[in-house]
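Given next, in structure tokens, is a single chain: the form predicted on its own.
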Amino acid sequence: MRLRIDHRTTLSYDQQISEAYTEMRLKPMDAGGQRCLSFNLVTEPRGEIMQYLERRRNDVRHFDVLAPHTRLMVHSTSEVLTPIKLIDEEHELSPLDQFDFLMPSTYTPEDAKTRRFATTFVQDDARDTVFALMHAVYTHLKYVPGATDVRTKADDVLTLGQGVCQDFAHVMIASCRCQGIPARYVSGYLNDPASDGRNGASHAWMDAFIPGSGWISLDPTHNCEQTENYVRLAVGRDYSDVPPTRGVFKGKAKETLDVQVSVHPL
């Protein structure tokens, strides 16, 4: 499917501030069978926008604004083909992926209520494992906006039996590596014209290792697989390695975020 995105993030300051630093991971990847067709960046201030390649292959963009400002914009627009499902691409994890993925991480932490969690749907294998975990995170967790944050890790998410898209992809990467599965974190978007509540534009979902098999990609919220409605920003241990965007300033301002996404076929 084709697929236009238009993501625009606004920062505004009650008081001006001297200096900003902006990091964003908004390109759409150039794999799993998905490709960007074309992809722009504007920011406002104007700055020169540097880029460099993570080894996971997520692209990063990053900028200074130097001058004294109280508002600060990042626009970004991108088309993308996106296949029917993930396409893996690697068949054997490196030594340091494979540490990655399976150690507990800054939002999925091992504890004992995640161990029990996960052994309670333990399947003949390890593919079978993946699904049944998927469908215990849809049923057990209600998906309720406001009920967590951008700090809230996976046993916290547990206990409260709620949370967004973000969460539920973190407990079941957690509930994975709890049973020797490697599980990352994919951040990106979603098209779903027939939205039942359960998603926004911009969503989170997660991929898991098969030993002889590769990666899945499959998503707790909706209880599914990638599809072709999904577009795939960058992956990572956990929500904190690819957040689209993220920075720091100098002043002592209040900040208010602003954020709007659009998913469009073509």
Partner chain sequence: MMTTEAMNRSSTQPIVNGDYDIGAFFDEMFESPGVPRPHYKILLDHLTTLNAGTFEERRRAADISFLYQGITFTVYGQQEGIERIFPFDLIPRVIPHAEWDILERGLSQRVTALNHFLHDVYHEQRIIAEKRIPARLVFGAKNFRREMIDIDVPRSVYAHITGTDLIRDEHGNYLVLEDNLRSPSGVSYMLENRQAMKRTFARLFENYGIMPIEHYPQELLSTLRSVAPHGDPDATVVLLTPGVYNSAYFEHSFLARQMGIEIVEGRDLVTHDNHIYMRTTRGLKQVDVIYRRVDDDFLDPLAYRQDSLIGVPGLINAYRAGNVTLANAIGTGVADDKAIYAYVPDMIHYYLGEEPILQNVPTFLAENDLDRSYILANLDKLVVKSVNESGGYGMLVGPHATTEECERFREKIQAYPRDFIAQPTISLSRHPTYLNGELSGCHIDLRPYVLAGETVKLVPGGLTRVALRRGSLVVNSSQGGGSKDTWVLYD
Second form
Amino acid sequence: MRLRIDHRTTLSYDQQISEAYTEMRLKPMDAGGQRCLSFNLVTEPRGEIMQYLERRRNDVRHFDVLAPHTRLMVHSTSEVLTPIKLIDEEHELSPLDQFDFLMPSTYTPEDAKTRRFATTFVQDDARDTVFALMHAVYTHLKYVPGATDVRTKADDVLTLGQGVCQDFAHVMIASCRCQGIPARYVSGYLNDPASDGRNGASHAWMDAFIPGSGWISLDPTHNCEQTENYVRLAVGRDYSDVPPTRGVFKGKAKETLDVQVSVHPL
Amino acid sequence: MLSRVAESLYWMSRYIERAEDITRILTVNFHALLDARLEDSQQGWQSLVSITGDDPLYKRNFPEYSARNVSEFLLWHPSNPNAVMACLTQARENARSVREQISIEMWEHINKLYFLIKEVNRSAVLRGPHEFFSQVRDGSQAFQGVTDATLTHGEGYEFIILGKHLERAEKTVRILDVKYATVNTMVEGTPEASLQLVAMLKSCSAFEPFRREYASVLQTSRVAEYMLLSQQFPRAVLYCLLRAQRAVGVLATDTSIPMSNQAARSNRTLGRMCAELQYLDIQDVLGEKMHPLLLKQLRLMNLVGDEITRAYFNTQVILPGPKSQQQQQQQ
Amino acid sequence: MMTTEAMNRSSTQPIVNGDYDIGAFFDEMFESPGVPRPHYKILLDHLTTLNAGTFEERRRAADISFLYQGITFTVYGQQEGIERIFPFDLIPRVIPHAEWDILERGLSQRVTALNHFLHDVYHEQRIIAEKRIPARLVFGAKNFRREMIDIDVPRSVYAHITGTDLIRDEHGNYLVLEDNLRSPSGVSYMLENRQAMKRTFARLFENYGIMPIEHYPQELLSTLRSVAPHGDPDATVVLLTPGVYNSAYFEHSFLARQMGIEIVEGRDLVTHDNHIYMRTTRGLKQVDVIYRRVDDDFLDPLAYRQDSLIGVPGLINAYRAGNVTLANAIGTGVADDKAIYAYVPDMIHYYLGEEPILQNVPTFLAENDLDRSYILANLDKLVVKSVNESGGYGMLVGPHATTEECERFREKIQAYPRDFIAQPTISLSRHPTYLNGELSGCHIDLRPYVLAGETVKLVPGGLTRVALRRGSLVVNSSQGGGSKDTWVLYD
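Follow the form predicted on its own with the form predicted in complex with its partner chain, if you could.
Full complex below, order starting with the chain above.
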């Protein structure tokens, strides 16, 4: 499917800040069968935008604003062609990926509770286990915006029983990993024509690695596989590897964040 | 030179000078006030605190003005950020943070001075401070001497000179302000008035130089003129300002980059102050007009301090190259 | 501290007397009781002429000079940091030329292999793919930095300055105890100790034939210049310090002064468009090489700890873009992890195809089941170390530990096997050292400093650390150790 994305992030400050450094992972990936047809990034105040590719082919853009300011805006527009499902290009994991996607990470620590939870759903076949886990996370967690924040970890989400897409993905990743199934976090967008009230456009889900057949991509928030409505921005061990924007600045100001995303089929 | 280093050198120098000035003021008045009557003495001690500008702080910590209380307050009371102890601690901390920019001799002297006051027997000092006071004074002057003799006379040196002279000028103005107000109420030529004039001169180590210049005539106007307008005496306000202006001039021109706005401003402000004093007739500002003049000087000195800070220490990031400057304008 | 009475009693006594006991150790000075090794003979003859009073006087003069010059380090752990001088022993350690020759070749070989290893783990990871070293050891190391992968650093050198700790066993064999590849400290003491010795024993220097070390700062500077971005020979080099409250601040400012470069704090630097500048009274000035004495975690709040106040936001991006060189590189800590240390001899075989010239201390990894059972069964005989700690912290010396301490380590080892290694207790060699009016045998080690840039080089010498507590094996400055001057002799 051909999709157009318009993503505007505005950071406002109650007093002047300076020397602001911002890093963004906002360009749709050219991987997994997905193609980024165009990408445009504008910032305000304007700065020279620099770019690099991470090892896992995530595109990172960054810029700095040294002069004092009270408002910083980042506006990205992109056109992307999505496949009907993730088309895996990888049949064997590198030793590092094997390690990274199996070991506990910042947001998906190893704990007894997650292990007990996951063990209940183990099937004979890894693929079946992953689907059973997705269903379990979907039914066990309630989608409640505001119940968690950007720092909540998988074990706390499980205890709490509620969260948003980021939390669903983290619980699912932690569950897969303690069953010996490599799993990674996906940050992206969702085109949701029949919006059921669950988070609009910015989205997070996960990939699981099935030995012999490769990566499959699942969305525990919606209990389904990735479809052509999903746009992938970046993959990592968990949220902390791939935040859409991240920054530091000099000053004692209080920051207010406003994000507006729209995804339209073309 | 790193902005932070320049700032540390400047403040190191100011704090050392401040410690010496406060000590000198205490030394001179300690003896003079022991001879005075009780109510005069109380007032005298209060005037010492006024010179440092820390009256409100003093009142919060001590019920009355006495030799012991004022000495304690000015020497090392923990509430007083301008106490000699606090000044020397600050001076040493600043020196320590730029240890590699100053000479070994400077660092050794500042360390000795710091340990001198840190480890001194405090009650013994309060009983008989003379020996201690001269040690601090000697230590500070020795530091300034080795600074002159062992540090390259480059940019860092000029910041040290600048800090020292701005601090000195400020202290001399404050001494003049407080003491002049007292003398002004007395009858010229009486022993009390003379005593005050001598104390005023000695507070700036100016007694003997003054006597050499003006022989035996101890007149209020002459004393005021000397402390304010002398271009030879190193603690006179005008002398200090001229020296500070020269330092700013060197700092601002010793570069291929055109002077920044802020640097130009501090140069201009100092120039204006010097010019005003150079063409001043002391007869025009005697009596009631003295205080407003001195207040104005203090205000301008603060302004110069701020302008120097903005020009050299807290520089707004000025980007090299035309492309970046364009970006600055857009914002 | 000695009482005045004790001083008086012994001040006329010679410091070299018949009471000196070699014990069951390798003694650096004495072959057998009363018989010095040839390279110590002149020194011993001179010491024999000194009595405790004279010696004490010289010692005090040296200490006071250290204090006035501010040659101090800060000890933490008590309520506030306390400035101390690093205790200095006036009896020098002497190394004959032939011995040094082996050390020099062995250390150069080792550092070369370590740099190959670092390049490999941050690029193709061949050594892991070929299963010569377990993947989980490398990737699970606390200081393995994923963001370094595929970043190319100038001349492929990661560890520009390495401080390798060497010890000698009871037979006098040199063994490598650990490599320090992050920001090894102590080199300023090496240089200052030499100055102090020259002031104190000027005459001895005249005819001993001691190789100079004073050129270390220039060698360091040329090493740093040789790894400048784009090979720029006029590169601006700065030293980045956490600040004046850091325990090694004296060393930072000393080295900067000796090299004639700026010492900067994080707040003095600013990143703009992937370049690093320092804030000066004349505006911004570009920086090319940063000799940093700040840990990886604190370097860049944008990339690592956002709470870091001593870092430079954007530094990692400028580094990745190749516009600034960091020395040492980010992520060198993976190679001085104490578990990975065990594989350094394998790295020498693998990358250089050579036999290691210097041997490791035998090491057991708690991570391996077999090793772990052995460690747990022999806790009272082994030295257990936490893989990520340095400076003598997080360590269990079995023979000297209480049962309680052993049990605490047993639990920790079982819970976090990856975090611990164990080594047999080595009887470190001893060196005559002045304690309370006479010479006593005290345990020592040696930390030479290896510089790697365009070439790999060492200055002849290093920091000899000495355990000043009787019987103690711990030589770290933070744990009651002191230091000696180290004399490498001409051929």
